[in-house]
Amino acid sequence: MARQSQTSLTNQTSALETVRADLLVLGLFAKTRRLPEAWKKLDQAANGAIDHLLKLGDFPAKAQETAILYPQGKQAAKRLLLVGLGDKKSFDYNVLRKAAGTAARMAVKLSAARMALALHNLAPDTLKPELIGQALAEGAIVGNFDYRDHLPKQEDGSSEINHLRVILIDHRPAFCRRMNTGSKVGAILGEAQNLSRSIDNMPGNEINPPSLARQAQKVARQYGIRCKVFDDRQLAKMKMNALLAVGSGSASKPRLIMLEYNGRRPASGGRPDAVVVGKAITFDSGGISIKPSANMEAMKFDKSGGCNVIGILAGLARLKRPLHVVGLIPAAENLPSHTSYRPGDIVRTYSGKTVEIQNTDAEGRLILCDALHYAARMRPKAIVDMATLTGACVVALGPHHAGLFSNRDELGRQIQKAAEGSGEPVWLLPCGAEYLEQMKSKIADLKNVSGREGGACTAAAFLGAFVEDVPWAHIDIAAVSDTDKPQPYRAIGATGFAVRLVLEYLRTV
């Protein structure tokens, strides 16, 4: 797992000027020029340092912008950090979440091991204390994450904090208690997201299908989740030929990993409330249809969907929701060799449908079609899959939204609502019969590519052909699963996008 600082959260009812911390963090809206009334006592204790900064106009307070003050006054905190909240009209819980992440990363940079957060201090009264606490906890925990397993300590020039203590501050006792309730939920969601990131960041020489299965088994033991792993021999008996075909060129053979959480009382089998499916290509070279070498190192992130499933099931177990949820992770390594599947091959999938292979780099839909049909046979109330599926979705939406596709309007609306609550945005796109028509083959039931037009939609339509009549939603996370551009609130590498989104959906069903 990634070497990272531990983050603990507590709540404290206190006036700002009396807070003892290495770093006291305040949130400020853009273009603020007058000292907020709520900060007057703090500013007096700090010898007018905040008021002086505001009058100078040196801090525009754009979103995630920061200013550090070192006042030599009677305030209890050693440093003050102002974090920009941007335009007040666009303020929401996600702004708080990102501001908390920004503060956590700044605390680590300053070696400030004890950080007090009062980012919500100027927030409107319409915001709920529980959701404020949840957003602050998520942001701080996700922000305090860096993948440094292969770096000597402090080799990158930054200081490391073994334990970041975060205190959520408010002067109102009842508000603080409600904020504490939300922060406990937020801590679980943030840690679930970081669990996904810690596995997803691991390189292909450390994570292959068998070792990913071992990671899942380890997490299952830790959280009391049932885990079953189907190896290549069992997959052959089950006739999961699409999954086997994709992994046929690698010495590390495919696996189907099944995680099961049953929080029903009394626990019983039967129809699951949901099946969550995640694509896990532990490394994707493209196979025989090999990718260009430029940026191929990022293809270790083609397992993001599968890593998300591990994080989601762990989070669900910690939340103790009264649900029965199954997680499925089809895992394969897509490499070229003399045993690889080829363009022109025809594969009979687990469902019985045949697929003509026209491009071995359109492999994600192949491993998913077997897993999705396996999920459909459980007759769950809903199936949700996450996959780094198409470059077409990257072109369509850029790095700002995941693509959302669904065969049920109601399920699509539920996922959209969960996306808004989690701060992980999606955009609904079509995947109807006209797109499936583009996937028809002249020599098989389907083909695995259909050209450039509507590529994300045709890929989703292909997947939809294997879920029968079960309500299903597909989240294409290709553009948002990883990043090489650091943000003030988040490190480079895996993002864990959709862990909190799907957990938010499962919390509300």
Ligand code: BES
Second form
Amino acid sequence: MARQSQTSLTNQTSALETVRADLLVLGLFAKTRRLPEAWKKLDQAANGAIDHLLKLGDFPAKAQETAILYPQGKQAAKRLLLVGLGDKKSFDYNVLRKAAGTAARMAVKLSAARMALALHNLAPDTLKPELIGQALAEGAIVGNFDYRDHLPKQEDGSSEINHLRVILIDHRPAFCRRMNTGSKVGAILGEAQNLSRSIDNMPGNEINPPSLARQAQKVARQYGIRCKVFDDRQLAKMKMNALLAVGSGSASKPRLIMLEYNGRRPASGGRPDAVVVGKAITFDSGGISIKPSANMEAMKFDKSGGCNVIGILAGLARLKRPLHVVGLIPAAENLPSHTSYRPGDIVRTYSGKTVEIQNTDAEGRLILCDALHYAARMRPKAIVDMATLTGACVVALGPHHAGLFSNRDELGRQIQKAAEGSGEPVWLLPCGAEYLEQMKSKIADLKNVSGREGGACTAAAFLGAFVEDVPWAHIDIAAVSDTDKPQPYRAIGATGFAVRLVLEYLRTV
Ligand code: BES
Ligand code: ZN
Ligand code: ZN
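Counterpart to the form predicted on its own, namely the form predicted in complex with the ligand:
All chains and molecules follow, beginning with the one already shown.
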């Protein structure tokens, strides 16, 4: 599958000037003019190179800003990298996470295979070593990820690093040990996110519903989790007609992929602690209500929610949480053809509710309504779904927050809290009865679109009509699931947004 550089993490208790590395990374707050006490010996060894830079004021140290130094001194590291941490007042684990990502990407660029991180050196004492270690590991692992499967090797002249070795540095042994504990969790979360990204980045000619199911099976085998795939014939028997309708225009027929992790000891059946559901439209052309051609290629990322479910279940198995969690991925390809579903069709969904199709491009809510109802019938303690559901959410929140919707205040708060910790921010939006009212059809129970007003909220309200009274949260990741803007801490393409957030949530239940 993916041609991907590995990242491994270790820790080391040592003084900065003695750290042997291709790159020693230091974090610096904005507008620092005086050499920090903690760096005095390093700077002495480096012939005053850091002090000189600070005095000149050449490095404002805005967040993710970088400067490389090549001091020909006695320090053991070949190069020094300063990474800006921005304003001290706005410093948190997320700043640290992004700084580690920035450093990892710089290390790759410089072919520096051994990178020592001392980003937290000047951080306030109130920060927890475990959470520092976790954030640094997540940042480095997510930063050292690039989708290069279809590029020739060494395309840009640099020698690729197959293995980035990251060493977390602190001079206090106890602190180092605790940081190491956190970095093990961070590595699992970061790798879970990259697993989602590696599948999500694959184009529609490689990933369709059946091949996505094979990817899920492969991951399930690797991590010892159960995987069951329902094919189109089984889906017809189960009357999952909304999922089938959406996929009817494509030669690659729909699948419902179910992953199951049971970490309860003894493994008891019964009600799952959570069902995690993810939309997987392997390509969304809009169908008969076809989309404009501009940027349509980005609709390969319409499977992000489903790819996240694969990452989350793999992560959960590696974390060995004592929970019973089911992952559900409704997968279909939305194409126009002579077999496609059409505007005007009326579909009887798995729940028995009928839906009038007014726009075949509002297909996410259709595949999800069948999967969510299937989830609700398991009577889990909570359902969490992730979906690239609406352009309206992109308009409402931009690329900075995902939309969060819930039928329970408490679950909403739990997800918000997990989001803060993971640095994957969400914003709570309403999805109450007044929005569902807008989705009522004159000739069926519901229609699949209403006007443009409150489009993310009406879509969420539609989903909420299929979960019965089970506590449910919906995360609209349309704006955040992929990026075409390269950032210092992260590559372009799939982001895996919500993998760490949902894993953080599952770590607390
Ligand atoms: N997959 C899209 C939503 C989307 C838009 C994701 C932009 C990422 C970026 C979804 O299936 C869709 O097309 N939704 C329509 C719904 C409309 C017809 C009510 C939309 O948002 O335009
Ligand atoms: Zn669509
Ligand atoms: Zn879609």
